[in-house]
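Let's start with one chain on its own, the form predicted on its own, as structure tokens.
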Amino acid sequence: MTAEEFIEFVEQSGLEKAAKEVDVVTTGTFGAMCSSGAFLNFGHSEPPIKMVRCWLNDVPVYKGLAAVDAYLGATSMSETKPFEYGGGHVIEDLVSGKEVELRAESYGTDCYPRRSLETTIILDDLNQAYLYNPRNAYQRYNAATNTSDHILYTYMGTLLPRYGNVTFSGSGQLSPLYKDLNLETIGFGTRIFLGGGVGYVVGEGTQHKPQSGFATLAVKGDLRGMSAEYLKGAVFHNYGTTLYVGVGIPIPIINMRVAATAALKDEDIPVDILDYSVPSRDRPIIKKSNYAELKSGKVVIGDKEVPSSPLSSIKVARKIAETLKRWIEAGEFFIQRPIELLPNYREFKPLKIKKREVTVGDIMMPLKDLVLAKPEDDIKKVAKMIIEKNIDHVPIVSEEGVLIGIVTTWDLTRALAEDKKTLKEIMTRYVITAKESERVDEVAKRMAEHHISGLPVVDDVMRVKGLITSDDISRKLVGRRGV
């Protein structure tokens, strides 16, 4: 049975009866899996070459291997058509039987004298061409939304401002790894459906964290047996390229525990909706949801209905589960007992930045050097102070020193021309700010996004602590690096 058929059978007949009568449950998922790629062996030319740099259809191929071995990563982007075509597209083209341009360079050696070559290849020209994906098929995923006031372009797709949408990945109740939640049947050597052909699990995937429901797989399979229907190059607008990969795993119902997890439904599978506007690896959870709500097409956040849309194809995932079921029934696919099960616990370590990074506090103009003003202050008086101090930005604060607005030299020039009298008539009340602890590159990006040249630096209660400008970044940071 497919996983969805098994769920219905359990609802009709009960878990115990289903566990006794069903041997295998088939699963499927089809989504963007960036940690994918292919090892290729081109064979030797005459005279031979030690390829040091290599491209396929202008997509750089990793060449830190032997002379004519290479690894083509799905996210490697074309040098002539970046953000339009990448390694995932090359893999799809090879599997489709299309001709691909191969270009290589070398420094020449005594045994590999050739220094360059240009030719075309098809998949059948290669000695070996196998998909090797370090991380596929997350057990479950987080979903994404955006609380900021500008569009975000991410690996979770385009996220519209102010809760404009929610995107999610994975196939929920068809998810291969979630159907064997405790990893009792999947491991090294498990035979699987991979890219339309037969592949194998070759170990835990990178970032494997099963204790939190984020187990992953490393998988491998021969490209020659695969289909472009289940290997699709793709572009995430303004983010980059990737490869959609079809993965299906047969889950033998070996005991009641496996039967119970194979029977889990979309509403049983939790999904955290994270705020991707926070540039951190620890993004805040906006809401705890599940696949049933996400697949309904809308999510309620607060009092707002937010449209939700999948980045994975549920239709293709169902087709994978059906195909795998048909293969097993026809005797074309045999269940392979794993040599070694996947670990069910793995510490997940963050990358520690051990070198101190420059923060806003290091280069900002301190409070003692700022000109602060009150909303009722006279415009001509403030304009005079700006000239004396040779500055462009004046934060407007309350009696308690809390930021409530900002004016710039441009605002004052216009105000004088229009005969305005006080700052409260002209000040910008919605102020973009920075914190002393923030990295300077994050703040520079914020300035560029909002087309502004200076940000007040505030504490947690919006009291002004300083000011950082694009000029500070240019003079103090870039100058410090000697660029």
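All of these numbers come straight from a predicted model, not from anything done at the bench. Numbering follows the first chain given and starts at 1. So that the term is clear: the rigid core is the largest set of C-alpha atoms that superpose within 1.5 Å between two forms. What changes on going to the form predicted in complex with the partner chain:
- A hinge is where C-alphas change from fitting one rigid part better to fitting the other better; between these two forms, that place among D303, D110, E399, K354 is K354.
- 7 degrees is the angle through which the smaller rigid part turns against the larger between these two forms, based on C-alpha superpositions.
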The other form holds:
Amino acid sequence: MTAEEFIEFVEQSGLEKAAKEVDVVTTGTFGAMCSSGAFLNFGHSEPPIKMVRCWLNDVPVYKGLAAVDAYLGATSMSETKPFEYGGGHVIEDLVSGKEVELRAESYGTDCYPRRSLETTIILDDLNQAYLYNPRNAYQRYNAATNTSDHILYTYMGTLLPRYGNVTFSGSGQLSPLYKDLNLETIGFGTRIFLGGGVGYVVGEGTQHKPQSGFATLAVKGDLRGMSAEYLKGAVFHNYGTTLYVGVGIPIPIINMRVAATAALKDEDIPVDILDYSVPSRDRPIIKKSNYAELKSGKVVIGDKEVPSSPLSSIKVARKIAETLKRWIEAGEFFIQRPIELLPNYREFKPLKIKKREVTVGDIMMPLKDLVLAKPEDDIKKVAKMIIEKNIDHVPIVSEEGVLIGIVTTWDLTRALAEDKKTLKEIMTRYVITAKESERVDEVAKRMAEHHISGLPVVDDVMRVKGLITSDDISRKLVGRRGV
Amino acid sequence: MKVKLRYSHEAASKPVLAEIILKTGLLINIIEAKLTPKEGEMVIDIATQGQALKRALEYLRAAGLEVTELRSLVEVDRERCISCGACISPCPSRAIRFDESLDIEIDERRCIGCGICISACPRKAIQLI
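I have the form predicted on its own already, so could you send the form predicted in complex with the partner chain?
Entire complex below, previous chain first.
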């Protein structure tokens, strides 16, 4: 029976009876899985070519392989229609039987003299075409929200400002890997439903982290025999293209532990809601939730009811679990014991940047060269200092050196025109700032977002340490890498 | 009822909407407004139905405006839609939800035609009408 039918059965008859009577529980998920793609072999043209660069419907295909072998990645984007059409769409088109344009270039060798070719192919023209996805079917996934005051377009979809909504991914109580939470039945060689056809688990997926419920799978299957109903090219606005992949795994109920995890319900599966407005690999957790709350359509954050919606299709996930169940019942699909189980612990390493990156502190104008002013200062006196030092920004500070405002040459011009006397009357009180340790590209982005040309650099207690301007960034960094 | 109004540049100088609001007391929400040197186009939501709506539309037509009644502002291409739900929570007017069979359902009375669902849809299955 399907995982959802099993949950109901356990509720009615108890876990022990269910474990005894049920042999296999089927699962399903249908979501955006960016680490997906296909290995293709085009066959040799006459005269043959060693393809060095290659495109399918203008989507670049990876060619660091033998002459006519290639890997088409789901997130590779069309050079003529980026953010609209990509590798995932090419896979969908191939599986639908559509004609796809193939273009290739080479430098020509003695054994492969041809230098270019243009033709069209369909799936049946290829020698081999198999889906090989390095990371699919996350056990569970974090949900996303946005605390900033602008719209975010992410791989977690459109996130409205100020907790406007929550999006989540994964099928919860139907999730293949969550139903065998301790990975006792799934491993290398497990036969699975993949993209509407039959596929195999070929190992742990990349970023496999089973100890915290983030196990993943690498899977492989022949594209011939798959269906475009379960392989859909997709676009996340301003993010890029991807592929929705349908995965279903049969879980044999081999013992009480597996039965217990197969019976886990949406409310038993924890999901952290993360703040995607923090552009860091460690995003802060806004709330600890679960799939039941997320699937209900609203989540309570603080005293606010926030709408929530999935990114992966629960409807199609159910259909996959149903289809797999029918295949097994009809004797068309056999359950394969894995040759090797997946590791149940993997360290999850971050990427360390070992080369020192240029920070704000490296290129800012230091405190000793700055012109600072007090709120009570006379405008004319400040204007004179600006001319002497040839600068555009004057931070306004308290007696203790704490930033309380800023004036620019433009503000001063206006002040003179409007006959204002002190800085207090004209200074901007809401000041965008930078920290010495920040990377320069982050600060440049902040300046562009707010349409400003200079930021005071402050420490943790808002004492002014320096000033960084767009001029500093463009002048001092020309020709330097890493920014 | 949502209505699309098209009007000549001359008509744009007359406060037609203000007049109709004052005369009838109807609640009118302006959803979209564009004015080019040639002509103007506006989508408004008139919060009424039946006779009162009919009178309002007649008034607009009498003022020289071209009036088209809109049934819905966006439509879902069912062939492309995969019922993922990515369009639901970004909708600011909560006009989109799953129906009982988990298909996407757009409540045309709530839709304000902002178009955020169009860009939020990973399948490009939603279009403005």
